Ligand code: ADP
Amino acid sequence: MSAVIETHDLTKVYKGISKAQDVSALTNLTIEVNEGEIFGYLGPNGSGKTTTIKLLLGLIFPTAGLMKIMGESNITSPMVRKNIGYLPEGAYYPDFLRGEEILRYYGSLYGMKGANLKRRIDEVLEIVGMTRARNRLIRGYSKGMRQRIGLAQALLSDPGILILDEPTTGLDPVARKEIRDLLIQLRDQGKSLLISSHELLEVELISDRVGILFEGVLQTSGTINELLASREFTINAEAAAPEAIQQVREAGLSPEDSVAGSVVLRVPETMSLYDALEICKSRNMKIVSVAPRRETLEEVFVRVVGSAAKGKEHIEENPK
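That sequence in the form predicted together with the named molecule, only its own chain, can you share it?
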């Protein structure tokens, strides 16, 4: 699989008026976004996501490190520029304009014109499902429709790479689902997507791989399956009397869900599955199934970011 975006030890320090006021927004970031995948770029506010995007777009310069886009280290070359579509967070378009007018304006910035531009506008409106609303004023668009026009704008030059900053933030559940479906459709057509977000469920639903950033440092990255796999198990048991549930809880198993005599028990990483099953059997529980437990992305995020924050507190409390 070839990488369309690569960074190596990418570092950005925003210089303050004195050294004490310098902000290390990104430190030694090494990531890859592969061709035809959705890469979810996650992190709490202030963790360095937008800084990374601005660096990749050539809007600001790195303090150190390397970037390559489609194998090219000159990331501001016209070939690279044409191949990146960008949707900023909460993209604002003047609401006295019509959807199509916005696209005509952006198309002209790419140097497109005449019949070529008209054909491409028709195509991108079709892709984002806005053909019928093309002549309506932006003022009358829902948030989801505005976001679709934003995506249409990002697609104008038919780029291979899309960089989207918080594309589903602020949308209602129906619009979110529609935008998610659209992003998956674009991925399936061979586009590569870097999506920054703090909305974990959204990212879990569509990303092939994710990276979690905290205070400018990449804490972990990998495929969704790699990150969510855990060494824990769950046991689904029946005939679980309330006292039996209480007893297994005291023995170290955590009931996650119990309905009418049936219970789902979480086996902690520190306990062997064999011991856990013995505990259940000794309380006369009937084992229905045993399954590896997947973490949710939210659990992984809280664990990873939580331990990074704790490590930092420790260093600050015990400076050398």
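May I ask for the structure of the form predicted on its own now, the form predicted together with the named molecule having been displayed?
What follows is just the one chain, with no partners and no other molecules.
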């Protein structure tokens, strides 16, 4: 796969009144978004996600480093801009306009007009499932419908790249699934998606690769399978008396579920599986099964960000 978005040592410093007040929003960011994939871009508030998006859109300029979009280093060229569709977080549209009117306005900004614009509006409304609501006023749209019309706007120029900021935040479960299915459909059509989101389960369900940012520094990136590799084990045991469960807990195992003498024990990464089994056997527990435990993306996120935060605290407490 070829990279459609590349950054190399991308750095952005917002200048303050004095050098001591400078803010480093991004430091040496190097990422790739490949053709035909969904890249989940994660990080706490203030980590640099929005700065990255603004840089890629050419709304602000880097302090240092390089960016390429579709192999082009001039990211503000008409060719590049036509091939990027953008859905901002909390996109606002005048509520006295109708859905089709919004799309007609944005289409005119691309230089589209006449029959070609009409045909493309019909196509994107069909793609996002908003054909029947095309003539309804925006004020009558639900939040899910507003997101759909926002996606339709982002798709008007038939771009190869979509940059989406919080596309499912605040939606009900049904609307989230509908948007999620639509994003997967767009990827399967060959489009490349960079999604910035706090909805970690949604990102886990649809992303091919993920990058986690903390205070402007990329902490880790990789495929979902790489990042969620099994790091721990669970032991399913029977004949587990309440006192035995308490004893194994004190020994370092974590009971996750206990019903009628059966218990599921989580083996921490710091303990060998052999030692965990010996602990269970010494409490007369019958081992039923042992299985690797796959982390969730939320657990990976908390672990990576937590480790980065502790590392920063250590540096601040022990400056050279």
